Structures are given as structure tokens and as C-alpha cells.
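First, one chain by itself: the form predicted alone, in C-alpha cells.
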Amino acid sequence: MPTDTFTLTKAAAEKYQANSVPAMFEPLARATLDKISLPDGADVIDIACGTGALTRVIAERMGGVGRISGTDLNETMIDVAKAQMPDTPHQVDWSAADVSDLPYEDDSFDVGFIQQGLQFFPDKPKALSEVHRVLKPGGSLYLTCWRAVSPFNGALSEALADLVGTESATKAAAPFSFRDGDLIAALLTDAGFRTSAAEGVVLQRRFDDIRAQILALPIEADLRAAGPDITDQVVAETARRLAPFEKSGVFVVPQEAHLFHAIAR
């Protein structure tokens, strides 16, 4: 079976925290937690936690004194998450681990979260079965996956296809490549979960600086290789394609996600 080998440098993890978290992942975490009720004092696992955007909101929202475990494949993401974590009454622990081989005992957690991670898991059935293993019977899994290609990433992908190449264009759209709600529901069922219909979560994502957001993405290396003139053209072309979303010099772009609630049988 394949294992997840996607790794990030420390600089990339820090850039992710500085740009992608405030622009997208923290607002998504808050929108997700607005739709659910966390049990007080629960044992919670945040899988593919990145730099801890959702982990921090869980700690902020959960009453009582519970245990929160954040796990991510990338040690660099975990290091940044640790540094960003504020004081909390909850017990917080972190681990760098492949989702297909989590370092926890069976039936360890009441609640699990996967925020925008499933699309990157190479072996999705194995990963979801492993998540099921560490959840207690009757435990809840909350999973978000993008429901549609973001207009921002779509515009960027088209600009890259015209100016850089298809490989870069594909990379820009990759987070949205796995968005079939029926397929996700079937994977959850096959892994031993009972699911209800997915809810929708819609973010209104603000872009005060499109260049900074583009250069915070994994395609930065491609743009650096293409040179500053091509980079300028990609930024300008992305902005042109996003003109319908401009409001007073700021781009406000909708970004839609599925939110699944799955119960471990």
C-alpha cells in the first residue's frame, strides 16, 4: 500500500501559517465548529492538523478539561503548531505520523477531525479505517473536503496553464481534485462509519494581496524557476480573471466545502 510522502520544509510550514491559515484554514475551522457541538472534556484528535489552526479553535471552544491530540505527517508543521498553541487547560499532545499508521491505541478518542486532508491521503480507505480504529464506538468524525474548485485556484490554474505549464496548473487545482460527496460518503461507510448527508460550508475568502497568497502555495518553486517576469504575468492574469469578485480593491471569493459527520459503528 502507498504511504503519504508529502513533506514540507520549515520555511514552507511557516509561510503556510503566515498566509494560508489566516486567509482560509482558521476561518474554515471556526465555520466548522460553529456547526457542531463539542462534548465537554472530550478526547479529541485533529488529523492532518497542519500548523494547528483547527486544533487551537477546538481548545478554545471545548468546555471542561479534555485531551486534544494533533497529528500531521510533517514534523515541520508540528513544530510550528507547537509554537502557535496558546495556554489551555486541556492536555495537548502532538505527533508526526502517517494517517495510515497512527500512534494511538484502539478506541482512544471521542471525536476526530480531518480538515482538508482526505484529498491528499494516497490510500484513502486505509487512512479512514485507521481513523475508525482510534475512535471509540459511537465516536464522531467531522471531515471537510472542498465541494467545488475555488474561483481563485481556478483562475490561478488557468493562468499557469497559459504561462507556465500543465504540471503547475494541475498542482494549483490539486486541493480540489477530490470533491465527489457521494464517493466520500461511500468511503466513510466502507471504513465502518454511519454518515448523514453532508452539510455545506461556504467561506468568503478575502484577498488583500493576491501575490502573497499565490507565492504561499506549493507552485512558488515553479514560479521562481519561471522567473520574475512570468510571475508578474501570472499574478496579473489571475487578478484579471477574478475581476468579478473585486470590491473596493479587495477580492472576496467564495470557497465551498463539504462537512461530513460520521459516527463510528
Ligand SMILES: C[S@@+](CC[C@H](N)C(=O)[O-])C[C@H]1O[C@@H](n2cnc3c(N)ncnc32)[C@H](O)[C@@H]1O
The other form holds:
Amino acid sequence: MPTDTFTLTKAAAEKYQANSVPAMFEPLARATLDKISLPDGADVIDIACGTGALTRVIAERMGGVGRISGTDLNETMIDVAKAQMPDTPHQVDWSAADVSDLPYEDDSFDVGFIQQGLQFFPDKPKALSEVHRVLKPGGSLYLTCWRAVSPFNGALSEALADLVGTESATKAAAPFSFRDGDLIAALLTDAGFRTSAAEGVVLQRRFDDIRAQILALPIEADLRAAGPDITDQVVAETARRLAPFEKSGVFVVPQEAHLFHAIAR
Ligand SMILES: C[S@@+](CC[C@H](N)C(=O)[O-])C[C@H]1O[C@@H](n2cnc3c(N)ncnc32)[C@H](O)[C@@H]1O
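Could I have the structure of this protein in the form predicted together with the named molecule, to go alongside the form predicted alone above?
Okay, now the whole complex, with that chain kicking things off.
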């Protein structure tokens, strides 16, 4: 995923929801919320919420009490998010907006979340200052960002480097490009948060259709351009490299994230 411009088509948003969310982002959301207790009746915002993987788990845990907002740069992601939860006790307030210019008043929220969004924000200090602005003083921000390159993306990136080119290989590893916990902590401090050392959150990325996992990523466009033969080879090479994680046709690949709890000063 590019880190400067980040535009996703409706088809890409649907593939993300069908493949990446069940394999990875929903398990991460559950593992994250298992470590947190949300205050009763809180005003909560999920920033860079994508198709709402985490937003839905927040709604489940809040059980109809409190207020939830979800916001993402891509309207296509928000459209898919809306379609995923048409009828729940929580009417989520969805908005399509850049994190650097959020459509909310100062001091609006008790709790904010950013799940795997920070690495894509082009101006991280501006983005985190804006998140600080919309949180109440003393409000909590929970932020996750990958701590290590996933074996899945590592294997895919190597296969792409061999068969397609270094640009595609770099793209496949881009979500794992911002892993320095000290740097993230410094950015949070500079934006006005008090933060302590990050915890680690580990999830198991579980899938049986490796082709579908690969083609749900933005490098799908590169593979389409490279043609069906190369695509088959990339899929086969990635599967071969991931063989240690496969049992009876199911891949179970560990992925580790930093979880920061930052408090707005
Ligand atoms: C890897 S996805 C994570 C989505 C969601 N948090 C989840 O866990 O499924 C990254 C998201 O960041 C969003 N994003 C990227 N740049 C953004 C920006 N400048 N402002 C707001 N959202 C942004 C993308 O549209 C995308 O939905």
C-alpha cells in the first residue's frame, strides 16, 4: 500500500473485507480489545477504520451503550463498513475523512483507536495532533502498528522480487515498514500524549486460499499487469516459502503488533 496517496476502489474494499478482515484484522481487533476495558457509556472513535473490522468488535463489546464513530479516508471502505452492520443496537456515525482534518469538534471522544493506520499517514505528526485534538483531556488512544514483518508478506515480497520486480516487492512489505516502537512513542509524545512502553499483540493469520489472500492486496494490479502465468508462479512460490506454516491445506501464520496506550495530556 502506498504511504503518500491511498485510494482504494470499491472492488478492492470488498476484497479487503472478504479476505484480509477475517484472516487478520478481525483477529487483531479481538486480541486488542481482550487487553482493554472500555469505560461504560464512552464516546469512542475508530480512526482509519477501513471496512469496520475493529468498529464492529467495539460495538459488540459496548453492547448498545455509548456512542461510536468510524472514519476513514476512503469512502469505498466506509460504504463496505456500513453494509456490514445495517442493523445493530449501535448506529455508528460513519464519515469519510483524512485523519489530518477530522470532521469533529475539539474534545469529542473518551477513547480513540487506530488499528494499522499510522504507517500509511503521510504526515504522522499532523495526523496524531489532530487525533489529540478530538480526544478529551485524559482520553485514551489505543494504537496498533505491526512490530515485525509477517512471514506471509515476507514470503510474498521475496516471490515478487524474483518474479515481478523490486517495486512490487516493496509494496507487498509496505504495511510492515513502520515498526520502530521508539519512533512511534516519540511521535505520540510530541503530539501531546503520555505513553508507556508498547505491549505486544500476537494474532494467527489463518487462511486456506493463498491466491485469494494475495489478490486481495494492492499488488493485485501489478500481478494483473504481469499476466496469469507470472501470477500462478508468484502464488506457487509464496506457498512454497510458507510450507512450514501449512497443515492440511490451512495456513496459520503468526503476526505481531505493537499496542500503544497513549493518554491525551
Ligand atoms: C490496513 S487498513 C486498516 C483498516 C482498519 N483499521 C482495519 O483494521 O481493518 C489502513 C486504512 O488506513 C486508511 N487510511 C490511509 N491513509 C489515511 C489517511 N490519511 N486518513 C485516514 N485514513 C487513512 C485506509 O483507507 C485504510 O482503510
